[in-house]
Every structure is written in structure tokens, then in C-alpha cells.
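The chain below stands alone, shown as C-alpha cells; this is the form predicted alone.
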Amino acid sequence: MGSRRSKIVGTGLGYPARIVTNDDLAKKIDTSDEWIRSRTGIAQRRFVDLENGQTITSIAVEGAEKALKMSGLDPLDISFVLCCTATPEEWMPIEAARIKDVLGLERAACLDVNAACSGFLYGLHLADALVKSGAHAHILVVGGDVFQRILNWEDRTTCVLFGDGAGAAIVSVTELNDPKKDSHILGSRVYAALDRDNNLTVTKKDPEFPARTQLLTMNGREVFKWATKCMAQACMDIMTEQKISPEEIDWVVPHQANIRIIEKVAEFLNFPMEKVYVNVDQWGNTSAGTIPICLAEMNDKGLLKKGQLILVTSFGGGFTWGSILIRW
């Protein structure tokens, strides 16, 4: 009899309605397509249509429905919902409860996780532990953000980086008999450090109107240094822990912040870019949505094959970062 482990049995993503190109942004701020592409690798991003009622909940539900359908599970099988977001519709009710309500997951407990861009990675870390402990058998993990709500459109170096998006995964119990063949989450490493200098934070321009004036600010140079170093180290840590060599990795799925960070992490780890999945050009930085969107896209494209080793890594505000190794 094998040991109790967890595996991903379904993925899905939610599509914001609006596609916004670099040329579209150039009509409202002092920038250009060439300036954005050369510095970030981004060609376009998606935004939810707030004016017509699209929200973080609606795109999260879309991704969750697809993941649930792929898993073949009944909604009543889901006993926990983890929603990883820094931009819920409201602080209460929590976002996970909204998702549960729409999907009819009557037996599910709910929890929101805010680890900024590392949110989904933290969510998988928690789901894996909850499943292995025996507390839960099937968990819905959603990651996504609607960052357009907190972007400072007067800061052209930051506002062009972000988009909205959400993705989801179903994490289910499995019996592990052959670690070299059986699908399972091998292990995860998560880390955090206080960003004492507020290199990546949300500030309030006017304390009298905090709900309307929370704006994202970022010191790009410092975040670049932290992100590249921490993501690379987290990947090395998990490979060492699991006794896996870089040559054995089939895909690296990094947080999609910008192409320069992705390329630098690959360089540190000596991974060829052919093994690194990149979609930042089409989505921008969707924060907690980047990893589940990548996994869902790769799954839909048939890029993820049974038995492959997938190395996931992320970095977010706080600071938070980590890595996960998955046998698909």
C-alpha cells in the first residue's frame, strides 16, 4: 500500500473581458510599445470589465469550474476552498466564501490567503499539507488578482507591468507507490521576509479616503534583485531536498513578473529557456494568478505530460517567495 500524498487533478483559468495592448496604454500615459516590450517583454494584458460587472469572483469561478470539470469530481466532494488573492472584492465576506457560494460547494470550508504574487504557491503548499495529513481529500485552490484597482496610472514604470487574471487547481489525495511515475506533489519550500523599505507595497495617498486611494508602489531595481536571488535559491533548495538534478526538470514555471526576471532566474539555475514557460507577453503580471494561469494554459496545450517534473517558483510583496516540485 502506498503512502498518502496529493496531486493536481484539474486546472482552469478565467479570462478578463478586456485586452489592453501597449499601444492602448500609450494613448493615456507617456509610454510606447517599444519602451514596454524592451524592458518587460509584455505586449498586452487583460483587465476585467468592472463597468459591466466582471470581478475577481467571476473570473475565479470561471477557472474553478473548468478545473472541477477536468477533475471529474462532484462539487460536494470539495471540502476546502483556498482563495489566494491580494485584491478581494471586499475584506468580508472573504473571497473564498463567494467562490464557494457561486459554485455550490456546500461542504467546503473557506480561507483567503494573501501572499501577494506568491499566493498560489503558498496555497498549493497548504493544500498539499492538508491532504497529506488526512484532514481533507479534495481541495480547490484559486489564485488571482484584479490589480487595475490599485494601479497608479501616473507611474508609468509600474502601471504597465500588471494585468488581471485568475486560475485554479483541484488538489486531491492519491496513493504513492512509485515516486518515479506516480503523479504527486514531491515537496514545497516557502519563505518570507519583512520588506522594511517598502520596496513593493500598497500605500494610501489620502488617509481620509483609504478605500479609493490605495495605490501600488514599487522600487523596481530592488525588487529585481530580491526576486531573482530568492527564486533561484528556492529552486535550488527544493531540488537539493528532493535529490533532483536540474537536468531532470522538464518544465520550469516561474512567476510572470517580467521577462528580465524570468531570464535571470533561468541563467542563475542554468536552465535553457526552452524549458521555461513564458506567457508574460500576453498577460502581464497577474500576481497570484500567474502560476495557475500558466499551469492551465500548459495543460490545455498538452505540454504537461504524465511523469514530467515541473518546477514552480514565485516571488511576491511582503516579501514572500518559494518553490514547488510536482510530478505531473
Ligand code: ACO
Contents of the next structure:
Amino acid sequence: MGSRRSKIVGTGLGYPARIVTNDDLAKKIDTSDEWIRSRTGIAQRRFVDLENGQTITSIAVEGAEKALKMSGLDPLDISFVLCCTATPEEWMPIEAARIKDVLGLERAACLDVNAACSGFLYGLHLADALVKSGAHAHILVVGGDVFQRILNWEDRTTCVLFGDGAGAAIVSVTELNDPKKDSHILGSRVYAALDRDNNLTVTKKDPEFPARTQLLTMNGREVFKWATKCMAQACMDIMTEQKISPEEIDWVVPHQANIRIIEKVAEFLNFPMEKVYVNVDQWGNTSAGTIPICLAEMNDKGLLKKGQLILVTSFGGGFTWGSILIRW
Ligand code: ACO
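Same protein, different condition: the form predicted alone was shown, now please give the form predicted together with this ligand.
Now the full complex is given, and it begins with the chain already shown.
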């Protein structure tokens, strides 16, 4: 008998209704398509249509429904929902419970996970551990954010980087017999360090400036240095731990913050860009949404083939970061 492991059996993503190009932004703030594209690789981002009732829950549910359908599981098979987000509709009721309710996952326990942009990677790390331990057999992991709610449109350097988005994966129990062939999560590494200098922060309430409360601020250059160094190290750590060489990796799926961060990580690790999945041009930085959106897009396009090795890495506010190796 093989060992008890976990694998991803379904993926899906939700589409925010509004597409906003760099030229659209240039009508609203002092920026240009050329500036944004050359520094970040971003051409457009999507925003949920808050005015017409689209929310983080709507796009999370859309992604989760697709993932569930792909898995072939019954909604009653799901015993846990992990919703990874820094922008839930409200602090309470928790976001995972909203998703559970819409999807009719009547037997599922629920937990929100906030590790900022690394949320989904942390969620997969937890789901893998919960499945391996025997506590759960089928877990829905959702990752997504609606950063438009915390963007400061007076900070042109930061607001152009982000979009809204969410995706989902179903993590299920599997029996591992042949580690070189069978689909499974090989392992994951997660890390954190307090961002003492508030390089990436949502500002605390300031009674003197009520209109400026709860807005995202970022020291882009510092975050750039942290993100590139930490993601590269996390990738090296998991490959060393799992005795996998860079040549064996079929796909690298990095957090989609900025093309220059992605290229720098690939350069540190000597990965050719052909092996690195990039969609930041279409989505911008969707925070906890980037990784599940990538996996769902790749799966839908048929890019992920059984037996391939996928290296996922992420970095986010906190700071939080990590890596995960998946045999697809
Ligand atoms: N449009 C036009 N001009 C702009 C804009 C804009 N949107 N924003 C800034 N500028 C101008 C500045 O005013 C400045 O002009 P000046 O030289 O006349 O003063 C010039 O562009 C350069 O500004 P900098 O702030 O120094 O820009 P920099 O070259 O550092 O690039 C950027 C900024 C793209 C944000 C870069 O620092 C970066 O990529 N950082 C990483 C940020 C990131 O992606 N973070 C998220 C990763 S982790 C996560 O997802 C949680």
C-alpha cells in the first residue's frame, strides 16, 4: 500500500467584470501605458463590479464551482474550506463561510487565512498537511483579493500595480505508489518575517485623515529586493529538500507581482523564461489570487500534463513567502 498524500484534482478561476487598461488609468491619474508596461509588464487588470453587486465572494464562488466540477466530487465530500484573502467582504462572517453557504458545502468547516499575497500558497501548505494527517480527505482552497477596496488613487506608483481576482483548487487525498509518476504534492516551505519598516502595509486608522484610512502603501524598491531574494531562496530550499534539480522542473509558477521581479527570480535560479508562467500582463497583481489563477489558466489551456513537476513560489505582505513542489 502506498503512503497517504494529497493532490490537486480541480482548478478554476473567477472573472471580475471590468477590464481596465493602462490607457483607461491614464485618463484618471497622471500615468501612461509606456511607464506601467516598461516597469511592470502590466497591460491591463480586472476589477469586480462592486456597484452591481460583484464581490470577492462572487469571483471566489465562480472559481470554486469550476474547481469542484473538474474534481467530479459531490459538494458534500468537501469537509473544509480555506479562504485565503486579505480583503474579505467583512471580518465577520468569515469569507470561507460565505463561500460554503453559496456552494451548499453543508459538511465543511471553514477558515480564513490571511498571508497577503502568499495566502494561497499558505493555504495549499495547510491543506496538504490536513490531508496527509488524515484529518480531511477533500479540501477547497480559495485564494483571491479585491484590492480596489484598499488602493490609494493618489499614490500613482502603487495603485497601477494591482487588480482584483480569485481562483480555487480542490486538494484531495491520494495514495502514492510511484513518486516519479503519481500526482501529488511533494512538499512545501513557508516563511515569515515582520515587515518592521512598513514597506508593504495597509495604513492604520488616522483620525485626522479619515478619508485615507485602510489604504495600501508600498516602498516598491524595498519590496522588490525582498521579493526577489526570498522567492529565489524558497525555491532553492524546496528543491534541495526534495532532491530535485532545476532541470527537472517543467513549470515555475511565481506570484505575479511584476515582470521584473519574475525575471529576476528566474535569473537567480537559472530557469529559462519559457518554463515560467506569466499572466501579469493581463491581470496585474491580484495578491492571493495570482497563483490559483495561473494554475487554473494553465490547466484550462492544457499546459499542465500528468507527471510534470511544477514549482510554485510566492511573496507577500507580512512579510510572508514560500514555495511548493507539485507532481501534476
Ligand atoms: N506613472 C508615471 N510615472 C510614475 C508613476 C506612474 N504610475 N509612478 C511613479 N512615477 C514616476 C516617479 O514620480 C518618478 O519620477 P521622477 O524620477 O521624476 O521623480 C519615476 O517615475 C520613478 O519612480 P520610482 O518610484 O523611483 O519608480 P521605480 O523605478 O522604483 O519603479 C516600481 C516603481 C515599478 C513600483 C518598482 O519599485 C517595483 O517594481 N517594485 C516592486 C513592487 C511590487 O511589485 N510589489 C509587489 C510585490 S510583492 C506583493 O505582491 C505583495
